[in-house]
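As structure tokens, one chain now follows by itself in the form predicted on its own.
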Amino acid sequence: MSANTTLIENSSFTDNVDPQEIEKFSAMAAQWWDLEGDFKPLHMLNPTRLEYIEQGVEGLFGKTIVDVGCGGGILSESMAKQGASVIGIDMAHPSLQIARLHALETQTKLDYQKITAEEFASLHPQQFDVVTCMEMLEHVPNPASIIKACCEMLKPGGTVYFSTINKTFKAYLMMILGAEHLLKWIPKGTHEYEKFIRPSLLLADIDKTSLKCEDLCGVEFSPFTGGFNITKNVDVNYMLRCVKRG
């Protein structure tokens, strides 16, 4: 079943893990903090997504945060440096090791754990002010299960952020043909078109939880600045800010 069809409740904490995706990112782990390496686009994108997150919750200082699918810690560490208490979770052990090492090198205080979102939510229900799940939903078999888990982690009134890639022909051209094959910004095979998610389907998944979407925006690369800008165009990359009711 495609990730874009409908929601499937997870039957166990490990069902929603794709071993091939874990292996893929584990193989690239050493390059997480190489500004000119495989994760250069994420480093370029990070200031934009960090600003979007900060603005939505009126600052990160003192906030308790879970970064779901944290990888090598690019976003996690930047949020911790803003004074947040951050836990980054991921299932790729090599990436977490790199994240921990970099945090030691930069003397940044935060915690990294190898655990699924579903299990973490079962252990820590309604405990966090903010949850971030960025560039992760398109890499799991069942995005709906992740959305549900993120909601369960949040305190009532808490905020969760999602970002992913729209399932459009333009996204295929830019993210797979362009970024992977022509520009070689990221390794071939990083993305699979069938796993891209239309905003309408993501919003339908969100509506089945106690989350309410407050903002939906696009993210576009600017060749003039060499960075990313927030836009109303959601044809390719997009982000959502949702608040937990109650």
The other form holds:
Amino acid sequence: MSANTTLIENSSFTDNVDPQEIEKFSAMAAQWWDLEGDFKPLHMLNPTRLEYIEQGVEGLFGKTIVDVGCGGGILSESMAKQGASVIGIDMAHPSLQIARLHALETQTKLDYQKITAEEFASLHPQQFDVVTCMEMLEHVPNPASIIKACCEMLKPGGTVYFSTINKTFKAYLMMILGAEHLLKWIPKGTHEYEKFIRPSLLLADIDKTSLKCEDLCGVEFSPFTGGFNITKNVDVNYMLRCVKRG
Ligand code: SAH
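If the structure you just shared is the form predicted on its own, then what does the corresponding form predicted in complex with S-adenosyl-L-homocysteine look like?
Once more the chain from above appears, this time first in line as the rest of the complex follows.
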């Protein structure tokens, strides 16, 4: 092993990274802040999820937050703008570069790091008030390992948010056939049906940690407002709020 071979390249910390997923997001990186580009749905969704996160922790000002799978920083930056101290982590270097550049342009103070959730948790256990892991679990081989790492990063009593896509026929119709093939909102191949996650399975993984799920809600696109609304219907996109016991 050469002296500069890093721990990351040789350890089990990268077992839960799918190189094809990282390549896919790296190739799309230039699009992160194009409001009409490949990530338009995330921009439309962001105000709704930001409000949900803020309400669940009674405001973000002064909170320490890790945004796991932060991409180009759409959510990370918006949380930093509310006065939170945010670290965004992702394994796609080009996305992090775009995120850093955008934060410079908007003069937002936050930190971006290329590191896995698992390694970050091992380096910074029990240190954060809030962890967000949005639209990321459906892109990793082992979502349970990410959930466990998110829990480890949290202080006892801290709050973690997850969002992902349900494994239903309706989700296939809307997210793959509709959004990728018909409306062309997002590039073909962004999502794979096999990786969608039923809430019951996510909750089972959460139960294996010291997290307690406090809220589960659906997120639905409204053609009237052009935005997303929180609903009780978790058939397609959904979010969870969990608190760490202790
Ligand atoms: N959370 C952001 C971006 C979601 S896109 C948002 O909602 O706005 C999914 C992101 O997960 C991409 O940026 C991708 O690079 C990242 N990702 C996929 N697998 C990962 C892994 N194993 N570790 C860290 N990030 C990963």
